[in-house]
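Given next, in structure tokens, is a single chain: the form predicted on its own.
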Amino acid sequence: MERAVIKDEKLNEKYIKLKHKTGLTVLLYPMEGYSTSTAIFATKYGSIDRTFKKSTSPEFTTVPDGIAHYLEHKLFENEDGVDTFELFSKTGASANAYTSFDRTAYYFSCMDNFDESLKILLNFVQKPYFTDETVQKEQGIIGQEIKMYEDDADWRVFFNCLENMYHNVAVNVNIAGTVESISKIDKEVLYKCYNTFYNMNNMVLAIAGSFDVDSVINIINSEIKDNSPVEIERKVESEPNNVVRSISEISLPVSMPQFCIGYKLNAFSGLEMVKEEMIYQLICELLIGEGSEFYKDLYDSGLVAGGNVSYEVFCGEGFFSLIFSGESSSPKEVLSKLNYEIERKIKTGFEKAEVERVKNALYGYCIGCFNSPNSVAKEALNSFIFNYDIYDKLKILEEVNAEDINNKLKLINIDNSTLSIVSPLKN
């Protein structure tokens, strides 16, 4: 295997990056003195990957919404009828999986029996088993999951915000799809997607914590199956700069209106996207963090429940936006006040001292994440998905200054925003 050791002199830490003969990327981060370990086996395949083709295929294929999530569910089943979670419970590992917009990840954390748990992880993800009967059975299970989320206020207010912002990028579609879309899934399309995206050339194994590197390499060599590398072409939909609609409102059984405010920005890729993400994280904290004037105003006025507005820099290939959410008796007034604060800060700019304050806090948080095997493994996965180095975020933060912050702040257009509201039922 090709091997590279990546070091960070300031942290005095290092990790190993390997390229297996099958094309699998392996990121190993041994952490001396730790008693736990986390392993993530993931593919760069999420809900937005609806239209694609292998480089050897003449035409693109479009598959039903929700199929990446469907595959995640189905891989826990196998031909022998053995419960994968039961296998993990015997080793004492805590295991699970998730599908997001741009990835599907299978993972476990444990204190003991790491090697045995790793073999289980690598084995079940590589053994797809689909029949007409099991696929049809899963449609009912996932259909119930979809209906459950339709009644979840937190989920609905967030996804309605995405629907308000995005015309074509598939972040405006529920990750699990719809009851109608999953009814079109059969075993043939599942195998097609699996054989395309679960190719080792499109996958990563990220491990952090207490483990033996040589033992892990031996397990990889014995358990990873040979496959021919697949080059995948993904159809990227063009996305207009403007939002779809400026406001949406639905009613659900909640005690107070919930809101999501979204500001749509231009999309970025790779390391550039990571840099923009870090800068806009700082901007959001400067605007509405607990040390800001705006937070104090919200807290004193009681306009927002608890004075708390959470924020997220929501980004990936083809999408980039800022999302602010919370509970308020008057979401429209919150939007008005936030717009006013953004425009005011665009004019005055942020002072160097306040930029350094939030920058140091975020820098400290990022360093603190290196004390958690779970956080390190997740960051290793992110670095694979977006093609950057695990230590790059720290280097970006070191270089960011007040001028960078104020220049990027000016790119937020309050006219390119949307408000999603979930109101209490009138009855």
Contents of the next structure:
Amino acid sequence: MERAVIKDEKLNEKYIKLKHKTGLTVLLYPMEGYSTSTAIFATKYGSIDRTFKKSTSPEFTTVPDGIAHYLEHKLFENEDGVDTFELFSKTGASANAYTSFDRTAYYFSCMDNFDESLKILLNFVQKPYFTDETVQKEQGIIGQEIKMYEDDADWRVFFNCLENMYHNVAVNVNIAGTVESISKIDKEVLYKCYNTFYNMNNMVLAIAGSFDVDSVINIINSEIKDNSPVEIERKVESEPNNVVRSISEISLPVSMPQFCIGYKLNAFSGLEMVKEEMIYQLICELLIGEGSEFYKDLYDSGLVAGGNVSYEVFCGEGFFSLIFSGESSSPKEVLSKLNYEIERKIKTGFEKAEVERVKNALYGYCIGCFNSPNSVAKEALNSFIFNYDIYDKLKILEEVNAEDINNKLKLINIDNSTLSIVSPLKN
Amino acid sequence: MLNTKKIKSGVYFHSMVDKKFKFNRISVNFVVKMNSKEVSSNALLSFLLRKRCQQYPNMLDLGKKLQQLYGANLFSGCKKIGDNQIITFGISSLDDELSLNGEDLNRQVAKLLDCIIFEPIIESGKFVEEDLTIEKQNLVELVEGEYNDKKLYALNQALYHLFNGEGYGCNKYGDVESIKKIQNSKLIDAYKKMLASAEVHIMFVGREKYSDCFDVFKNRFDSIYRDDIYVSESKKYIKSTETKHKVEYDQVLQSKLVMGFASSKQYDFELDEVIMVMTALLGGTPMSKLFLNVREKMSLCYYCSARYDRFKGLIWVESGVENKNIEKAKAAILEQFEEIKNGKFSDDDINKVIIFFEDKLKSVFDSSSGIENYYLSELCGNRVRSIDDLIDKIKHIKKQDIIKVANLYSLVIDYVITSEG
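Right, and the form predicted in complex with the partner chain of this protein, after the form predicted on its own?
To see the whole picture, the full complex is given below, headed by that same chain.
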């Protein structure tokens, strides 16, 4: 296995990066003093990967929406009928999985019996077993899950915002799909997706906490099956720069209107995207963080519940946007005020002193990622998905200056924004 | 180990240091009796005080200071632990050793928290009227906003109906009507009462240096007159009435079903660990009866889980069910409970639950908020169990013990939110 030790002298931390002969990337982050460990076995395959092909195949295939998530559910079943949770229950590990736009991750955290739990994790993910009957049966549970999210105002206001922004990139589709789309899923298409995306060349094993490095390497060598590396081509849909629509509104049983405001920006890849993400996080904190005048104005006016507008730099391969969300009796007024503030700041710029202060805050936030095995393992997974080293963010942060911030601020176009509202039902 | 020092009557400083943490977490927790008359004022204090203080009279300056302190997280709010309301103020911040310019963050943070709690801006015997107006509105919106999360809302409604809106049945933030009626002078009285009479637990979980923090709060409480001091307590709920059935109609695609179970006999607190294990066997893990049968085999619910509130002795089962399957789900949940009462589970099932708890409990020490939450709950229960003792007790639980406690329990309330028709 190719092996590299990556260090951060200031933080006095290090981790090991390995490339297994199968193509699997292994990130091992031993953490002194901790008793627990978290292991994540993940594939770079999420809900946005709907049209793809192996490089050896002649044509692209388009699969039903929600299939990555469906596959995640099905992998927990084994050919011998033993449920994977049952296996973990013997080691005491807490195991679960999730699917997002760009990844599917299987993970566990535990105190004892780490090696046994790791073997279970590596085994069940590598042994798909689907029958027509079990595939059919899962539609009931996933259908329930989809309905649960349809009642969830936070989820709906966020997804509607994405739908308002994106024409073609599949972040505009629910991760779990729809009741209709999942009805088209059968075992053949599940195997097709599995055999494409669960190739070790497209996967990572990230482990952080209290574990023995040599023992983990031995387990990887014995449990990871040989596979021929697969090169995947994902069809990149061209995405217009403009938003789809500037406003949408639905009604649900909520106490007051909820909103998401999205500003669509150009997408980036890899380390460049990480740098842009850091810069725009600083911009958002400068705009509406607790130390900003805008936050104080919102608080004093009572326009936003609790004065709180949360922000997110929502980014990945093919998408990059800023999303501001909260609750307000008048979401349109919030949008108007936020647009005004952005325009004002584009004219005046942020001063060096305030940028340095907010950099301090983001530095604290970044260090927070190294405070538990769970958050370190998640950060390691991110570093694989976007192809950077875990400490790169700290280096980027050190180098960012007020000029970078003010230049990037100018790229926010208030005319390329959208407002998603979930309002209370009438009567 | 948790190190406890008594600072003053009813005021305790607890510390747990561990070099592995990069952050220090300090919280000051005021414990008072939960009652419908005072719960809203206490909740309002937790939000009002965090906005400004004498050192930072402008909330913008306070926000800037927190950013400068490497994004220190100032938190405040309320919890309900048994019959107690806990009003918390705290800060989680980077340790001195990790600061970029050698700042003394630990001392600055402790002093800032002290100032927030004990040096509010009071003019002519009143809080800033403008703050009061805004925070009342915010708190009203927070309480009303619980309706947005139907899972939480259903549980709160079940509690409200079971306890007729009193004590444990109160919302931890109070109710809209009471919040709106809070007067400035009454809030000052509530503030004074909290400082003088609440049981106080100051918790430090962090890297090493807690002496700055200890000194700051020791000095503070030395100057505070304490009287009529509350001692935290909780009384277990014993079933004495007919089972309550409540249905609320709303426009939901998925119904929420909450079922509460209680013992009809008094029992010794020594049985808490057995009931905890029994509840986990019923619905606390992915290997539980509810998960495997009601969710996986019968596909009735996307979620269906059970948890034990040891302070009140209640078991809560929560599930998200398709509207047409409510009665089926209810029957299936009761059936699974009956199976436990009839001993339809194996020693292997018990062992899995024991391993689950062992892992979960030991993991507490890897998170500063986990340590704080665990010990705060124990302190409010007046019975601080070390994690090793707790694990040891759990390991000695036998099948017959579980059957015995399961048979103490029966349904006291079911609460459903569903759509009409």
